[in-house]
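Next up: just one chain, as structure tokens, the form predicted on its own.
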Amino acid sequence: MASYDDVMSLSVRRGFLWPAAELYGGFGGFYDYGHNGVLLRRRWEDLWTETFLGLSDNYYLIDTTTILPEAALKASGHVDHFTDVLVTCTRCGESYRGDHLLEAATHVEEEGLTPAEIDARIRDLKIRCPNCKGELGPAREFNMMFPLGIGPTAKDRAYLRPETAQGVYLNFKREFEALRRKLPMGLAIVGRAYRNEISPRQGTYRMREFLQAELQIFFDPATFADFVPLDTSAGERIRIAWAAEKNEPTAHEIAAEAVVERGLPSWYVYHLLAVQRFYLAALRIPRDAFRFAELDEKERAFYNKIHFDIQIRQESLGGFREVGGVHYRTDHDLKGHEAGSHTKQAVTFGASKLVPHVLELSFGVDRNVWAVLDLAFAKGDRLVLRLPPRLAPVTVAVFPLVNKAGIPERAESIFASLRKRFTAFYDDSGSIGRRYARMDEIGTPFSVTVDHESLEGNGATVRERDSQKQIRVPEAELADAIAKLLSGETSVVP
């Protein structure tokens, strides 16, 4: 079991993550990515777009300004609508939100109050002050955007975006005519967001600068279910908390019929299914550790019909956290960009004429990287970060077994290599035990050492981290050997 302070050791010890300013005393929300993380957070970008984007022929990858201007985040609502409840201590200042302190009172979830409900629920529970034990002050709405100005005299009022979908939404029209005019039609954007939230916390979970990769799917309600039709002979099983069951740590495993059968279009059902695919199949995701958690009405943010949150068990975030979630936005956003920029957003599609409606699959990649930093962690007689092969910073490490009678000459010859074809690293420092056990830290799923017996022309080691096998393979097989053990077609276990 890794707790929060073991997996942001082994973070900050290994170069994956750590708080943004440490020079200054750290900068609350804000967190820089060492050499490992950066290379473990796009080996997960680049997964995931595979993936998604590889759900259809016509969806697309496009990136857009992270600075919007006041007028298209009032259109959106989010201007008016994109809050959290502040509440704040009459004797020391200190801010919090609202629901949180609810949910460290409960230890449940205590979202969709209103400001009201929550001084309320703050009265019942007499909460005080975490900080210095004083009164609470009424509950308010506070707007989570970072307000700019833009210009020399800031005349100009800006945000910068708290969610990358609406740069998605501003460019629908083009695209739409760019990609000749076929739908269903997906951008997708990776990249940075902003949320000025009122108290930071548990690390990369909830950050006021933060990377999301999410994809928005335009479609015709009326036909997408053709373009995407639910195979219901694969008998797979959907893992689903409903609204009212959230807050336990269970979930059922229900057919996808069956989740049709209770109100789900089955085009979204269809959707639940390549999102749960991803995460067991490509993540690697142990199942037990993966469910959708429904948000009802009250819960579900202000654009969504339909709303289920992606949920990862983390021991060190304390059980079941949201990772991502899939959105039915109906034709909110288009008909509000519609009407705030008086352009029409109705396209012709075969013989209708419609505002298309939205379907967001939407991912935090901090958070998932967290959660796979957190469901990799293994500690017994070694330490060890499971990753999965395909997402490992480092594919392959080179070892010369002595530095000696011309072994590291051979071996910098095999990684010279090996890096043609993998991200490798060569190592002669310390002994053979500790060099593994180094790489083991940082997920390297393959070691390969060079010893006395590859001058004689028999090969190299190649050792598997996790079982810690090892097999020999001759030289010139080396690199078409390492990528059969990292495809899954072949393994150092017998």
Second form
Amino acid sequence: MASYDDVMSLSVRRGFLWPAAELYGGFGGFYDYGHNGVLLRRRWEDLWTETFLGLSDNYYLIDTTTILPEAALKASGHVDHFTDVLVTCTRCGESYRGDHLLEAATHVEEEGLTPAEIDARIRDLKIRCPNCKGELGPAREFNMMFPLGIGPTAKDRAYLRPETAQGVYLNFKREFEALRRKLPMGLAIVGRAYRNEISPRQGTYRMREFLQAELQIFFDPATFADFVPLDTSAGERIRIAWAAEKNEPTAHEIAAEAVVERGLPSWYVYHLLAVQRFYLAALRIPRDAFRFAELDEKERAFYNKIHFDIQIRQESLGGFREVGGVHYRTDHDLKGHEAGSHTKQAVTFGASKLVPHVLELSFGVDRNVWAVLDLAFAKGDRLVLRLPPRLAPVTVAVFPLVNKAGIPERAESIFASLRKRFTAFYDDSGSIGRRYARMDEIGTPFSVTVDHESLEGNGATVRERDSQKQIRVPEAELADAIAKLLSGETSVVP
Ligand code: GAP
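Form predicted on its own already given; the form predicted in complex with glycyl-adenosine-5'-phosphate (GAP) follows:
So here's everything in the complex, that chain up top.
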């Protein structure tokens, strides 16, 4: 089990991530990634892209600007509704998110309350400023977007995008025409989003600049289920906490067809299963650390009709925390842009003509990276980051056992050949035990050690991170052996 300080201090010490602009005293809500963090994040993004674009041959990756004109965000509803409730202390001026003040007092989620409701709860619970115990001022809506003035006179108003999704909606029609004019069609972006969070906290959990990986699936509600038939033959169960229960640390294991019987469309349940498989099979998240949490009408984002959060239990953050969401946004966004831009968004395909509906699979990349670090952190008599091998920043380390007798030269030549196929790291400093320990701490799954026997044609040892078991592999077969170990085709442990 990892505390917040465990994960953060390992991240800082081993080149994963740390607060940005530390030289200038930090910069609340902004984080930089180091050399290992970038590799881990890239590998998570690659796995995400492979998994979710792999759901259909009509799903694609695009990229759009991070600055959007005010008119587009007015049409999407963000200018008027993308708000949190702000409460400011009348004595010290400290700002708080209203729901966070309540949650600190009640220890349950208090989302979706209006400023008046928050004022009433603050009065009832007799909450004072956590900083100076002063009186809290009236709650008010605070828009979370960063405004910008474009051009030398700043006369054109714009915002940093608060979600990647809007860039996709603005380009939907162009892509529909350029592609096969078929629905369902999916467009994904992995890119930055910006929110002027009132109280950024808990590391990468609430940032002001962060990465999202979002897939927008455009579909016709009359036929979507035919394209994604729910296969219940494997008897897969979905881990769900219903809206009324999500302050409990548990989940029900519910058969997919039973979730449909509760009124969720089968195409929605199909995607819950796809997301759950991504976490359990591809990312190897322990089953009991994963769940979907239903949001009720008050808690849902203003654009969603059905909304389940994807949650991972992280000891460093105190329990189940949101890392993504499965959002049925209806035709809200395209209709909004149709009205805002005066450009028809309906498309014709076959005998149908309609403004497509959208199912959004939305993931916070930084939150996922943190969750992976939290779950991989294992400290017993040694500290090991038990990352799934595919996510590890370095796949294979190469060590000369000693720095003499021709061993370093042989090790360097093995390193040169392995790094053509894998992210490899050469280390000849310190004792072999310390070199293993350094690789364990960044999650390197395999370490190759070159010794005297290697010079006699007896290959090198390959050590597996978690079991610490070693096998001897002929030099010419090392690369293929690592590839098989990486894919899980073979194992060091018999
Ligand atoms: N396009 C839909 C959307 O943006 P959201 O629930 O507001 O929905 C999606 O955000 C995901 O983005 C969240 O589940 C979370 O993982 C991530 N996210 C949102 N705000 C964040 C923040 N301030 N810092 C880090 N990640 C954030």
